[in-house]
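Have a look below at one chain only, the form predicted alone, in C-alpha cells format.
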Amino acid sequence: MKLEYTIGGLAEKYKFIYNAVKKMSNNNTQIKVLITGGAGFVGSTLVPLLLQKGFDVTVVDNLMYHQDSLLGNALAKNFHFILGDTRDEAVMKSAINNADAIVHLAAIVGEPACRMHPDLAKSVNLEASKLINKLRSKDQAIIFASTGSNYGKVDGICTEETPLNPLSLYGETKTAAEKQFLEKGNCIAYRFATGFGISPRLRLDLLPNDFAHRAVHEKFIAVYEKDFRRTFIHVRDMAKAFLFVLERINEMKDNIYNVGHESMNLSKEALINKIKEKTDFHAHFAPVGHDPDQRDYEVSYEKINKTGFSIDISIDDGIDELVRAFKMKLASVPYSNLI
C-alpha cells in the first residue's frame, strides 16, 4: 500500500512534465500547414520532411506538369491532397479554412516560363496570391517562397534592405506578390537563391542542373556572361529553411530574409569550372547572351544566419550529387519548367 501511495503520489506529482513532454512531442502534429503547389521542385522534398516531422500536411496542385513525386507519402495518415487551382476561390477557401500556416510555393517559376506564358504568369504569380492573402485570416500565417529575381541589377552586396527593382516578368510578378502578404502582416519572406538539386519533382532549367545534365550528357556547355555571379541553395536546404520557420514562426514573422548561404555566390565561370572536377566536357564562353533579371551581385545571408539557420549540402556536394544522378541516363524531356 505504501508502494502503491509513493507511485501514485510521485505520478501526481510529476504528471505536469509528463504531460508536458507529451505535448512537446505532438507539438507539430497540431500544426496544420497547406502547401500550395506542394508537387513541385521544392514541394515534393518539403512534404516528406513535414510528414517526418508530425505536421497534418495538405498540398493543394493541379499537377501541370504531370508528376507524380508526392506518390510516395500516401500510406502517411497526417498527408493530404487536393487536385486543384489556386485561382480557384472555392478551393483555395476550404483548403484555407482548415489550415494554421501557409507555405505559399505555387508559381509559374523562371523567366523564360513566365515570358512564354505571361498571362498565365500574371494570374498564377499574383492573382493566385491576392486570392490567398484575402481568404486568409490575420491569425494565418503565410510563408512566401520569393526570389533574388526581386533585386533586379545591383551593385555591390545584396542585402534585404536594397530596393527591389525587378527587370523580368517573373520578378515583377513575385515583387507585386511579396508586397501584398507583408502589408497584411503575420508573413515571411524568403528571397531564395537558385535553387538546385536532385528531387523527386527534378527540374533542369535551374542553372547548375542544366550545366551538369549538359556536361554529362551533350559533354559541351555554350556560357554567356560568364563573370556573372549567381547564388545557389539546394533544394533539401530550401525545404529544410521552410521547416525551421515554421517552428519559430513568432520569432521570425513580419520579416524578411534571404536564403542561401554566402559560400554558394559564385560567377558561371567558377560554377563550370567546379563541375569540370566532377565530370569531362568542353565549355565555350560566349560573348552575347542576355539574363533578363540581370542577376550579377553578392548576397548577404547575415540575417537569416542570426537565426539559427545553417544550409547543410555544399555547392560541391551538390554538385556530386548532380553528376553522379544524370550518368544514371536521366531523360530531359519529361523535366522541363516549360509547359
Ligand SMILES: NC(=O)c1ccc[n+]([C@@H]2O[C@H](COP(=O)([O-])OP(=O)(O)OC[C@H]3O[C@@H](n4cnc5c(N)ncnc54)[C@H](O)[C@@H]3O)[C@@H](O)[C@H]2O)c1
The other form holds:
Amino acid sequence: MKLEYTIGGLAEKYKFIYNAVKKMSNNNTQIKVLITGGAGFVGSTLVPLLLQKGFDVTVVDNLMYHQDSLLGNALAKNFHFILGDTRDEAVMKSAINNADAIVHLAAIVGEPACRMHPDLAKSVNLEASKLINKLRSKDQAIIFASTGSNYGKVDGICTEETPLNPLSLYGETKTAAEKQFLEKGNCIAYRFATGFGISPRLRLDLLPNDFAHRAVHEKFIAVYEKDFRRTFIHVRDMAKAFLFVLERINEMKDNIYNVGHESMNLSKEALINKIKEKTDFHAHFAPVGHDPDQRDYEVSYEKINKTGFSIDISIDDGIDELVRAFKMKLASVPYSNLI
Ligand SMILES: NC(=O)c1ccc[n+]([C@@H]2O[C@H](COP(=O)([O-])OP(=O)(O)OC[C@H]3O[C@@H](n4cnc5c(N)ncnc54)[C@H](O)[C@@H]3O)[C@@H](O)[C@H]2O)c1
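Next, report the structure of the form predicted in complex with the ligand; the form predicted alone has already been given.
The complete assembly is shown below, putting the previous chain first.
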C-alpha cells in the first residue's frame, strides 16, 4: 500500500515532465513556449520559426520600440500575444502558468542603452528575471539569452569555463540574471556572440549592421579599436539555436553554451574588409571611441558544436544580405536601440 502510494506520488510529480517530453519527441504542436521580448530583433525572427515547426507560442512584450514586428504572425492559430511588462507579476504569473518552457529574451540590450537608463536596465534585466525565476516551477525549463559581454576582457581563448568579469552594467545585469536561473536548475544559458542580420525588428546598433548601414548610406566609417577581435552570429542562427534546444531540453539542460561559430571570430578591421568586398566606402581607423565591454576575445564554440548544432549563415552571406537590404532602404530610419 505504501509502495503504491509512493509510486503514485512520483508518477504524479513527473507527469508534467513526462507529458512535455513525450510531446517534444512526437509532435511540437502541443508544446507551449512562452517567449518574453518576442517582438525584438531575435524574437521576431524566432517566433515564425517556432510557429512553422508547430509549437504553441505565446509572446509577452511591452513593444517599447513601438515595433510592429510580429504582425505577420497574426494568421497563425498557435500564436498568442500579450501586451505586457515582464516586471508585472500578475501578467507573468498567468503567462508562465500555461508554459511548458520559457525563452527569456526581454531585456534592455547593450551597454549604451543600459548606461542611459540604468534603473530601467536593472529592473528589466535583473529584477524581472528574478520574478520569472520565482514564478516558474522547476519542471518549466528556461532558456536564457545570455551574452559574451559577461566575460569582459579575455586573454587567450574564451570557453564556458572562463571566469566572468563583466565590465558594463549590461554585462553585470545579464551575469546576475544568468546565475540565479542556473542555481534554480532546469536552465540552459546561451552566451551568444553579437547578433547581426535583417530581422522584422531591425537593430542598427549591432556592429556588422551598423558598419554595413554606414558603408552603404554614408560611404564613410570611423573605426576605433580596429584590432579588437569580435565574434558574430546571424539572427536566423540565433533563432535556430533556440529551436535546437527546445527539441532536446533534457540532453542540454543545466548547461551553459557559447553560441556562435569559430568562422565568425574576426577583428573589426577584418569585418570592414569583408564589407569592402560588397560595397565601396572609406574606413578611417582612429582612436575615436571605446568599447565599454572591452570585448576583444577569441571564443571557443566546441561545446555547442559537440551537441550537433551548426550555423547556416556565413559572415560573407550575412554581409551580402545587409548590403543588399540597406541598398533597398532609405538612409534615415528610426531603427536604433534605446539610445
Ligand atoms: N542581439 C544580440 O546581439 C544579442 C547577443 C547576445 C545576447 N542577446 C540577448 O538576446 C535577447 C534579445 O535581444 P534582441 O537583440 O532581440 O534585443 P531587442 O531590444 O530587439 O529585444 C528586446 C525585446 O524586449 C522587449 N522588452 C524590453 N523590456 C521589456 C519589458 N519590461 N517587458 C516586456 N518586454 C520588454 C522589447 O520591446 C523588445 O521587443 C536579450 O536578452 C539580449 O540580452 C542579444
